[in-house]
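The chain that follows stands alone, in the form predicted on its own, written as structure tokens.
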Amino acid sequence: MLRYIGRRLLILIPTLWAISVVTFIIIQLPPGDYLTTVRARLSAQGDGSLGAQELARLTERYGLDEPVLVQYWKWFSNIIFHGDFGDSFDFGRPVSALLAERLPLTITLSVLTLLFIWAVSFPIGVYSAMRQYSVGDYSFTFLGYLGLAVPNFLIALVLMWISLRYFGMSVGGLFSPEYRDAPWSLAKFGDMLAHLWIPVVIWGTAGTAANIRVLRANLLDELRKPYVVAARARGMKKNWMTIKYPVRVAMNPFFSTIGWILPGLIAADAITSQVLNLNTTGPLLLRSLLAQDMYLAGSILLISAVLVVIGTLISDLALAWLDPRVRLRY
């Protein structure tokens, strides 16, 4: 087991910086750059002296009148050994301090949104299966099948209309009007938690809905098998062999789909943020790239990258615990 961690451990290296390279490439690739927006206004402004001065000072620090090499390995070495991650060109910021406001935020609610749908998912997976072809298990299949239909905004906007509509409260960020600005207190947080739910079941949805038609299918196919109907006819109780044995393999899905569900909810829906309000990293993430303010944009794609490594990590770690298969693989 040791083995397989410290091999797992040795490959995330390469597997880095592999990922800063890819991504300095993906924010390159569009022609121009900020500075040719800047420059731009500037002259449609007509503020030719000061414009000069400021293209200078950006251009001299970041290095863009170098190769993109030299570029690349500024923008790197920066981030291993001073955890600089540059400045924001359309904010005129540190990103450190951008990624600082919204990161706390988007981390908790897809913390709980993966629990959310891990919750939700598994035992309705185990229901379906155990009780296949049933009114509950054709009612399951259609609210899987729909959530994985409708975009999370749709959901998102119906939610907030049933809210104001029936309950009079305006879902529109984390905290209603009155405690935006307030201090914390206990009324705050009982506020911020009557709003959390809603990013939480939106999210949640399609990860949901999928988890559900994954394990219900691996738990079928798992019900099936010559130990399964052996200890069956050894006189085992169908629940706990059930739980002990089956269920216990078709969780595998759980664990190995950390990898990619962990990263996509960091990122987070772009446009359910904005509908909700959010100060999430995923309207930051499409207004850098719609200002080509690459110093943000690669910054934000560099912290999914590496998540899903992590992410991918994580996986392989609660696999090789949960499958034994794995642990004397290696």
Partner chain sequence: MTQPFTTGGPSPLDGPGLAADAESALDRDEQELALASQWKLIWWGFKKHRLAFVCGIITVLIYLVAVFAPFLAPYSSSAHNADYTYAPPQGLNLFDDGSFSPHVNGYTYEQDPETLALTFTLDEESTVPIGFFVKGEEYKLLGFIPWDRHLIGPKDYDGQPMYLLGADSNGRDVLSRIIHGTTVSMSIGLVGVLLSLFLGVVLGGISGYFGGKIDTAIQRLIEFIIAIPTIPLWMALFAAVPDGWSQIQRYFALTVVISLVGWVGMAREVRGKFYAVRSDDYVTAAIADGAGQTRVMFRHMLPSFTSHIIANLSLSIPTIILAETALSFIGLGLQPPTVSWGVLLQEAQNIRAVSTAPWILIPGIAVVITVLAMNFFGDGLRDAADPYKN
Contents of the next structure:
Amino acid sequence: MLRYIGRRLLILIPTLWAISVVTFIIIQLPPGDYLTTVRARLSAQGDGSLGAQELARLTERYGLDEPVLVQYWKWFSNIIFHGDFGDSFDFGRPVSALLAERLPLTITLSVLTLLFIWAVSFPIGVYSAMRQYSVGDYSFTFLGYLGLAVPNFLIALVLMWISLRYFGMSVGGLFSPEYRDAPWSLAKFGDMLAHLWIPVVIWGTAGTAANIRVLRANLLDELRKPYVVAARARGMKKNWMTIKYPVRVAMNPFFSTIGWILPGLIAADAITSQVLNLNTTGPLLLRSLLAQDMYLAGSILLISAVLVVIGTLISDLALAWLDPRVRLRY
Amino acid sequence: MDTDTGTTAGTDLSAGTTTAKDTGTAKDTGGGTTTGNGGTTTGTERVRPSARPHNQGEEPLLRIEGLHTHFSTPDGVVKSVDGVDLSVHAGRTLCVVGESGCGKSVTARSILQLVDAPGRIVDGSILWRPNGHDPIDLAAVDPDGEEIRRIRGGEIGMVFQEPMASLSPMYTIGAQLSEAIRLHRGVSKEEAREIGIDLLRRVGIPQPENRLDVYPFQLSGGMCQRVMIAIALSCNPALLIADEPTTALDVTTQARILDLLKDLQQETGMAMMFITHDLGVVAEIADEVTVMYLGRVAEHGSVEQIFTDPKHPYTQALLRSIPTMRHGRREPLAAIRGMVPHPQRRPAGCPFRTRCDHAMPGVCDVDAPPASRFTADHLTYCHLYSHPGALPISPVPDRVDTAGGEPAHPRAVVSTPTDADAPTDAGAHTDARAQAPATPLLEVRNLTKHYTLGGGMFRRQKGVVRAVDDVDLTIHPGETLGLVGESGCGKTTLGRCIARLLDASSGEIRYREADGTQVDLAQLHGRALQKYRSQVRVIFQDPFSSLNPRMTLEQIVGEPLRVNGLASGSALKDRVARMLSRVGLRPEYMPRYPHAFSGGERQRINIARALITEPRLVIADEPVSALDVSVRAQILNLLTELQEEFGLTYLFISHDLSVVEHVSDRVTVMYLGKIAEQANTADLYRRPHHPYTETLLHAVPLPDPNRRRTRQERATTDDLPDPANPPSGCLFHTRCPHASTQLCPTQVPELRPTGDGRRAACHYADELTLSGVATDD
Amino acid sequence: MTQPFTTGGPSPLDGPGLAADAESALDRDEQELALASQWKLIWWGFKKHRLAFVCGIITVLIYLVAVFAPFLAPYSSSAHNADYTYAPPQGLNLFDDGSFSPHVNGYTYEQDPETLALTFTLDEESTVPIGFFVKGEEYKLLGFIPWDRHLIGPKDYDGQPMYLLGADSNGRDVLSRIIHGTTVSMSIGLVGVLLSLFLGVVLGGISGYFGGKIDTAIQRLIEFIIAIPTIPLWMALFAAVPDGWSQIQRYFALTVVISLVGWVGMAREVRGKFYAVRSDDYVTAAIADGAGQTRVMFRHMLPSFTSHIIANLSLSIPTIILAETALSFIGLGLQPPTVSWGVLLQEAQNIRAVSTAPWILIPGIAVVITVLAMNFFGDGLRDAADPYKN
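Provide the structure of the form predicted in complex with its partner chain, given the form predicted on its own shown above.
Up next: the whole complex, starting with the chain shown before.
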């Protein structure tokens, strides 16, 4: 087991490095370099003299007059050693400060979504497999297909429209207008919860649908295995036996959701967050991409890719802990 | 008397058991009637099953009457079990025997209500009467109810075919064992663990304390089956149902599991219902036998009645079709023609009539045959004994020597011009070849195939498996060289290296062409190798995966001609047609796809593909091991005939010693990648020179209840050593009953001549007197 | 001794009574089954899957709409009428006073004196006669056949307009624009999938065929690409597309970007199948027959996974359609005046617009129906893809 963890950690290093390279390439992708963009912005503000100074500082900071490899190293080492992701010219602030504002909420939402997915897909998946071809199974299967077919942002739009139209309230954002700037209180917390479930449900649909499908298929496979009959031949109760033996094996996909749900929400559902007007990193990424604010965009990409890697690591370890076949192979 | 064998363990188990009711008539192997049949050396006597009649008036423990278990599928109802009657008496062993698809497993599962949807018991009763209580009809109880769950595992234990897959990989065997114990016995966790350790010791698992905490996938198949038996026995069941418990195991492991089951039965007095397709196993373990065919009972009787006085034509034909290790001469086997029809197209009347040589038109195809009773417990369902005017057939007078071309069974053999002389010819050839070896067709020298384990990024190399290690072989033209060994011994790898389907790590494969020149196949590549692909051919084991389902018969069989440019167009078509009819398939089948054919027919296609290039050497890799007994005989006969006709040379690879004995002129025994022994077939089977050969031979159950094996002294483990970490010195010393403590563990024995042109790799080959199976009676 | 009851009469060529009995029982169906090729078996299996079969028909119909969009749509994608901003959908009435005379009701409107916003109501009195194969705006069918007939439309092209699914902010017919959007949305799915297929088959094939170090390298690459969240990567790559690019260039840039990320799934599938098939005995048998590498590859191996690849393809198309919709919706994909479902949904970005004119969400329904149908279709195809499973 220890060796397994060690091996997984060792593989992490080249992967993380490769991610940084790709991110750097993406940062370099847009036509025109960073300086031109900044210069244009500064001259638009009409501040010529200060601009020259500022430009010189930035050139030094990012090594803009040096070869690409040096630029990469400057960018990479600043992140590694100083936690300095560069500046967002769009906001005129350090990227790290912008991220620090938004990451906590994003991660909270991700974890809540993960819990939602598990809580909903587990009972439905088990039910569907054990009552294969029943009316309930067909309905859930159809709902699952539907969940995969409807784009998240469309659900968000429809939900917002319905609540605006029929309840006259805005469900966007995390707080009702009256609490937006109010200090934290129990009432504000309650208001937040009232708003929170919407993004969680919206984000959860696709994941839940996918999880149900996988769990159902896996469980159906497991139920046909000889050890199931053998366990029943021992006199075990059917339901308890199902939970104890095949379900435990079929649970594996649950852990792989950790791998993609955490980072996915940071960036992937930028569109939904935008629609719902949430202060998560998603809309930030979107805005930075549209404005070609590449250090900000690159940093968000980098962080979400790193989180994928970490999430995958966590799910692999969880799997190894759960499944002796994985654990003992190494 | 039943308790004295159980004194070392299981006091806890025998205490409180109520099943030993019938102990007065319990087994008695010790005082058995030993038939000294020449083998006077250690543990080679054959023992008759002791006469232990059950009390006739007594109600059986389990009585199944008119059981119908059907599966409703979208394509119609499959009547897997369609009117089965059988009974199991307390303390006795009933073997249910039949070919695949005859409904024996479904019958067993019906007893415990374990038939999964869409299967359902539609009719019949299963009366269960433990301890003489009022009977419970198991067919009528709720399949998920309290009552059946109390009986499952508590009163009736069950063991399955695939031991590894029958245990959950997620829990330790200790957890699964104590769960079974605690389900039916109100004991604490600690007590359950103690009982579990005892049980594991009783089923012969060394160091049971440590084994409790391992997972099933860390154990061998044999060990897993012992664990399954321990679980089944955990609550002292009155009946143990064993569904093909040894089919997936090697022959040596099978022998030890059978021994174990017999011992445990003797200890506890439980009854056994043992399901198998292997008549050898039946003869070994049964008291009574029920023969099933297509969801119905064909015949029922005591094991001796079934083997010496079979009444039903199916039973007779089955017994004739098995190759036995008793005669030195090679004769065609008596095969049953055709194949078992799908249960959905069960013939009306008697289900066997379409394959029966004695079927009476207007009788057998009209009514299902009624039971004809010969003695109190010997009965058969056949019109020959009940229809007025039918001439009852005589039981096979001497089933050993009437095989093959007997006129009474004209359809049993493909008639060929040489057929009449075939048996004697074959014998003569064998002798001639044995005495004057011609220039060899193939000489394998120092052939080695190593696999590296592990590796990859950040992974340690775990070592090397010597799948084939420094092997020498010689094959003479026209002979059949048998290659035997347990699974994992490297026999298939060796065959594939010779066929150049795998690249050997080192060594030579010297092949002699028709003009006498020798080439080393191991050195050839590309076009140069291609040329020999049509001279050295392979027959594969799996008749299903070895034929491309997307190609027609014509394309499959014609492929070697096409790619080698040997024929094309209508010439190719003609040759395919001729080849197909030669292997017993109609040429009209050419445009058909393989999915239209059964396993036996597919194996014929496989043979046609191998032989169409007119090869000189054919490597047959377990060609019959996937086939049912009756079909197996057809294929073996076909292979023999084709050898005569085309002058073929066979390298015949098999794990089945009786099949190898039947087809081979000489036999090579492999163990862990090395050759243990080589000899002429008759010599090897009569008197092996290597202890491993002896172990193998003694492990094979003979289809003759009068020649049961006695228990032998065997090594403590039935596990093959880890091939990646083989033992030092003689590879077999860890399991060898004759191993010395100094020489064997340290020094590797050479494969050296041991007289009569034989070779053996044993330090003590000259000193030891080992016994085989073939007798000169 | 006694005659077996084979009705067919055993042929002299029959071996030991082999298959003679099976033969007698073989009816025509089984003859047909025995002669059925892989594709026939797949077709039979697929037909049994009723829902998938129906969804397959729907998929085909949607593609037909994409091909014949200009004919099927009453108006061109750019036809607008500022007088009818956010006009609500009209119901199509087939009968007027019991006689067949398809028509819609015309609009009356009130203007809010302060906001100048128009509120439309349907006028039961006025009727706009509707005809089939009516003359309308000229277009080029399939890109080169000039024509001016439309399947459905107001009989008087220059008279009152017809908005079966309502109008958008510029008074453009939502129905027509959805129909025109089908062309772009569906073709992006197809082109993107074919590009992915090309990359996936080439790299997956290389990986599977050569194995060893090359395989390891490609596997690492695939694992790495999978580690990067897809949609942000698409967004980032597409953000780099210069503003000055033409619609066609943007279209191809988008498909390339999507398939650059999408090929990994295909490559994994191909490689996995390749390995599975390569270890099958019949491939070994082909090698033993003396077949060369190319023949083993193309004659023996490829046919056994083409059906899987096709099924996989049909399941990838909806993913790409969803991706295009999302990217265009947010403004990072296609831009007006190109019409795709995603572009149409851009109108719905403003929740106020949605509450005024909910029908601008209808392009979303087109997406859902298409994706749903193609997923069911693809699943059915996948289930039928290996007729030899049992």
